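The chain below stands alone and is given as structure tokens, in the form predicted alone.
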Amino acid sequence: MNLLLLSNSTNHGQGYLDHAMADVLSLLGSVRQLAFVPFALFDREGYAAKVAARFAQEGVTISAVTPDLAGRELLEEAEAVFVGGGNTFRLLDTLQKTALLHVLRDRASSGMPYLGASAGTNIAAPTIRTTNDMPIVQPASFDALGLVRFQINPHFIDADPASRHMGETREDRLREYLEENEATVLGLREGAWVRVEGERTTLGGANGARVFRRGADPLELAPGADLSDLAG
């Protein structure tokens, strides 16, 4: 497989995808036609226009996937795909209802370059159980693409020791997940990403990640770490 799974699409103080564009272009290689899945946001046309404007700066043309037969045909023939961020439940629900989920899975599993950001990264995991999003719709199942063997928590935030907030931290939430589930979770900080190239999986970006496993202390990973041995 050939995957680039971004925690976020915009870093503070930078433009859309600026922090990761060099790696995005590396993923695409010679591809200059990109299918874009806008289902995670309500305004799909506006979303597609924003993505098209950004990629036009790089000489890449965007075609928006629609939730119909034309969208299916686009995905089946696409040279590469970008699944954008937004609400993960809405994204997965639309992909399930339109039967596009298995098309995405088949194409990405066969080597088509897959770029995900936030929600698009969430659905690359086996399930969306570790998303941060509110369940504004109810998918038929939490099962997602399963392109990687581990769960992902994009936008992972470390606890602020100076905060007066008394609610659960992100780490608390992931520990709750592990009370009921066995799967390893990768807490992916802002500005970090997962790169899958064939059998090799590595941690990219600037800010690292934390690995959570049931019955073990979290493991801190620096950019460049090898993730190939993360168990499902």
Given for the second form:
Number of protein chains: 2
Amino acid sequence: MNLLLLSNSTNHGQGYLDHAMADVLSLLGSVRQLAFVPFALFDREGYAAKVAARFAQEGVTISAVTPDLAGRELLEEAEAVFVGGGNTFRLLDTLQKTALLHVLRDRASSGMPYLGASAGTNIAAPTIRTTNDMPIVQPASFDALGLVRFQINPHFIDADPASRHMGETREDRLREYLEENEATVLGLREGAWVRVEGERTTLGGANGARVFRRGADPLELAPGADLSDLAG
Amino acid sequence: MNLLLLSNSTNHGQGYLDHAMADVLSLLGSVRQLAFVPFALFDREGYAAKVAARFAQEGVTISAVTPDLAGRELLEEAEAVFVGGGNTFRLLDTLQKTALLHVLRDRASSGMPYLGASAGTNIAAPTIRTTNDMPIVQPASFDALGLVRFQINPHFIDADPASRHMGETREDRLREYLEENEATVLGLREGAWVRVEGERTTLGGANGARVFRRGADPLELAPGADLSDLAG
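Having seen the form predicted alone, please provide the structure of the form predicted together with another copy of the chain.
And the full complex, kicking off with our chain again.
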């Protein structure tokens, strides 16, 4: 497989995808035509236009996937795919209802370059049970692509000791996840990403990640860490 | 109906339920025996012990609802109920699997005093689609008690203009909710609560709330505001 799974599409103070574009282009290699899945946002056309404008700067053309037969054919023949961020429940629900989920899984499993950001990274994990998003629609199942064996929590944020807010911290939420599930979770800070190249999985970008496992203390990982043995 | 729906069980710097206890006791009236639903947390026994210790200070005895026939009988005969906070998905899933959801609905609809905090407040709305919680388990349905006609977002927090975090703000998330759903949402800040007494619904506690409706600007509500006409 050939995956680049970004925590976030935009770093604070930078333009869309700027922080990761060198690695995005490395993922794409010689590919200059990218199928874009815009289902995580409500305004699919506006979203596709934004993505097309950004990739035009790199000489890469975008074709937006639509929730119909034409979209299926586009995905089946795509040279590479980008699944954009937004709401993970809406994204997964649309992929399930259109039966595009298994097309995506088949193509990515066969080596088609897969770029995900935020919600598009969430669905690369076995389930969406570690998304931060609000459950605005109900998908038939929380099961997702399962391209990696571990769960990912994008936009991972450390607790702010100065906060007076009493809602659960991200770490509280992931501890609750592990009370009910066994899969390891990678808390991917903004600026960080997961790169899968064949058998090798590494932590890329900046700011690192935290690994949460049932019955163990959280483990801090620095950029460049080898994730190949991160069990599911 | 006779409901007290708290945004949060604990205010920063105060003890458990301290900020709302005067109104909790007003809800209970002469009742001194409270059924407690601990399903939102993993450690039900520890949770029930914490709640029992707090209410003992007020001369109120707690009976913990168990996910079995004895729990059903307890709920059917309870004089009042408290549904505690934690993870909303876990809470709803357990209430669905045990068929206690409709017992709770029937009893609360018939006037039994209902105290909810956080997840226990989320499930008083028509659905859990405006919870902040992580979807750590998958309930069969997101449909909840529907004791009020509007959705509630507990722990509502205004965007922090100094934040460098690029994840969605709460307002972003509620705007996404309204892209997919028509129900009005009450964003209930910490310290605030909803009080339902018969036909009258009011905003209580401190810090106010924000109303989100499709196609309209958010509306700020001050403590004491009348919510009786808040459409679903």
